[in-house]
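Given next, in structure tokens, is a single chain: the form predicted alone.
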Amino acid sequence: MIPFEEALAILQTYSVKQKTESVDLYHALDRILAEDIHSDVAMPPFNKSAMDGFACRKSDLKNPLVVIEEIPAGTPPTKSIGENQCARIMTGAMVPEGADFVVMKEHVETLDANHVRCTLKTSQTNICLLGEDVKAGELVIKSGTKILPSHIAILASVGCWLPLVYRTPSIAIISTGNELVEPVVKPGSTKIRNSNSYQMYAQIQQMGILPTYLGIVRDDQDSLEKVLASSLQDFDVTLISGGVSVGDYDFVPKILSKLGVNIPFHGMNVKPGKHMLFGEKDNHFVFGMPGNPVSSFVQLEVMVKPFLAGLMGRDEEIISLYLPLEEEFVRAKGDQLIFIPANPTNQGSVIPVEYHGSAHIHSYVNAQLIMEIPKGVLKINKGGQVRVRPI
């Protein structure tokens, strides 16, 4: 058994960015940019009216003004503004030559069909100047940025319809075990429903990845070898639930070795999930997680998700923070790092959720945090700081 921190460090050496691909803006959300984005135009591309009103010369505001034309948005002006002249202008329209001011229409009195007068003294020009937001050629989004809705708007505005992004890994999910049946089946006396696959599927979906579920594989070496060999060839990452412990029917490690998979670690000094396995072959990766639902849930959150984030170009660190304990925490043995479900309180502290062990997935139904108790720590007093990770 190696320390959790050592296993995490090993994963980081394998979690390198995938190849790149171009995607259209409809499918760019939450992807990671693999190129710097520069604007091909200035923004605004011309002196633009910020209001519906009248474009004129500031020096003429105290005088009656003759209206010489109307300028809708998208239509260029045809006349220049001279002394005591103005043009009716719409929001977003190009300000005509000669004008240095736009009076809001709410601040204008109509004298007759062709003449208006400003009724409010103001210094706000209401003109967005050429290039005041972005200059042509300016860097607008850096490579490595996670694309959010606000970035989509920028990409569209600079004509980047097909941004270059890091490729999303293809992921297969497998559950093993003779005792498993699918959720649509009512289990008999020796069977249980397969919840792990669907739990892992949902966790992966949270990252913006649509995995492929390959079904339940029985505890049969030939069947399991066939499925794993195919998955290693067809997918970037394979997630296996069950079959990785030390029982007589835990065939996964043996089969992976037979298939030529390098296994950098199998087993960590951590609970839940101590029998977790990580393997690699020709840049294809395998995570074997214990069949207990809490083990697979927790280790997917704290180990697999950061690994996948690295493949996708997401360089952000694991989100974690330290909060004070709401009540004293005591355990009998401190020989392992442990993860337990917890919740924040209204006072800004954290309190553990009732937890019965690695089969008690119901404890995580209402939990918002995973709380970490380091190896060697038997007691933490009320108010003591603990590390937590949002779920």
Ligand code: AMP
Contents of the next structure:
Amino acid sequence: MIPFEEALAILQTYSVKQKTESVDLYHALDRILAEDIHSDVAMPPFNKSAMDGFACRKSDLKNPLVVIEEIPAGTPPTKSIGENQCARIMTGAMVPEGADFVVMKEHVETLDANHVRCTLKTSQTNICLLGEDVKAGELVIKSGTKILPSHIAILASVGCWLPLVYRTPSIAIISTGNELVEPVVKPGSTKIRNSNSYQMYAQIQQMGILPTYLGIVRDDQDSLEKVLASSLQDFDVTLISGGVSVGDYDFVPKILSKLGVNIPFHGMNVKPGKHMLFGEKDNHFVFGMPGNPVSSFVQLEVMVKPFLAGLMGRDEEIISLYLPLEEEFVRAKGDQLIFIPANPTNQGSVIPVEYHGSAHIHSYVNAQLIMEIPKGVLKINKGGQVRVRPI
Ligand code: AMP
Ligand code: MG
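Given the form predicted alone, state the structure of the form predicted together with ligand AMP.
Up next: the whole complex, starting with the chain shown before.
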């Protein structure tokens, strides 16, 4: 049994960025860029009209102007603007030679079929100048950025259709236990429904990964060996729930050893989730998750998610913060680090949720935070700082 912090430190040494791949812009959302992106064009790429109106010389604004052509967006001007001349121009069209001003349509009166006059004394030029937003060759998005919709727009604008991103790990989910039936089945007298698989599935989905569910495996060594051998080969990460503690039917550690899996840790001084196991073989990873749904939930949040974030280059993503306690916290024994459900208050403090231990699966239903009480701490005064993670 090792301290939780030591287990995290071990995990960090394995949580190195995965290989990269190129994905198209339909699939780039929330991925982490693995290259700097430079613009191949200036933005705007030419002096561009910001308004529908008339392009002319600023010095002619007081005079009647003859309209010499019409310039729709996407069509180049054919004439240059001389004294007392203007061109009808649309938003997004190229401003013609000679013009240094666009009068908005709304600020122009029509004199006859070919003449207009500006009704405004002053206004801004309504011209977006070549390269004023981005110069050709300029760095527009840095490697390591998480791609959000606004980044997708930039990638599209600079012609980067296939950005290089870190690969998303493939993840298998397995539940073990002779007592388990799937949710659609009404359990018999000695059975319970499998909730863990679906909870794990949803937690992984929250990270933008679609895992593969491999089903319930019975507590027998041959079945376990078969499913683990293939999932270790086929997936980057296997999450197997149950069968990792010290019961007579907890075969997972033994089978993993038999399969040649290196087990950097099994068991840590933390509650809930004491029996967590982490294994590695040829850069494929396995987490032996607690069968108990509360323990599994908490450990997936505090341990597995940061590990997966590291694989994906998303290190900065797991947030924890310190908040003051709303009321005094006291416990009888301080020999373990514990995680308990809690909520924020409107005043910015934190208040624990009623919690009867790791079998109390409803305790997290109304909790928005996981609160951490360090080993050795028996009492925290009202107003004392506690570490919390949003869930
Ligand atoms: P185990 O770690 O296999 O000893 O299981 C610990 C506890 O969690 C037992 O009460 C199991 O019945 C329960 N449990 C194990 N797997 C699941 C699961 N997939 N869904 C819900 N409860 C489970
Ligand atoms: Mg079991």
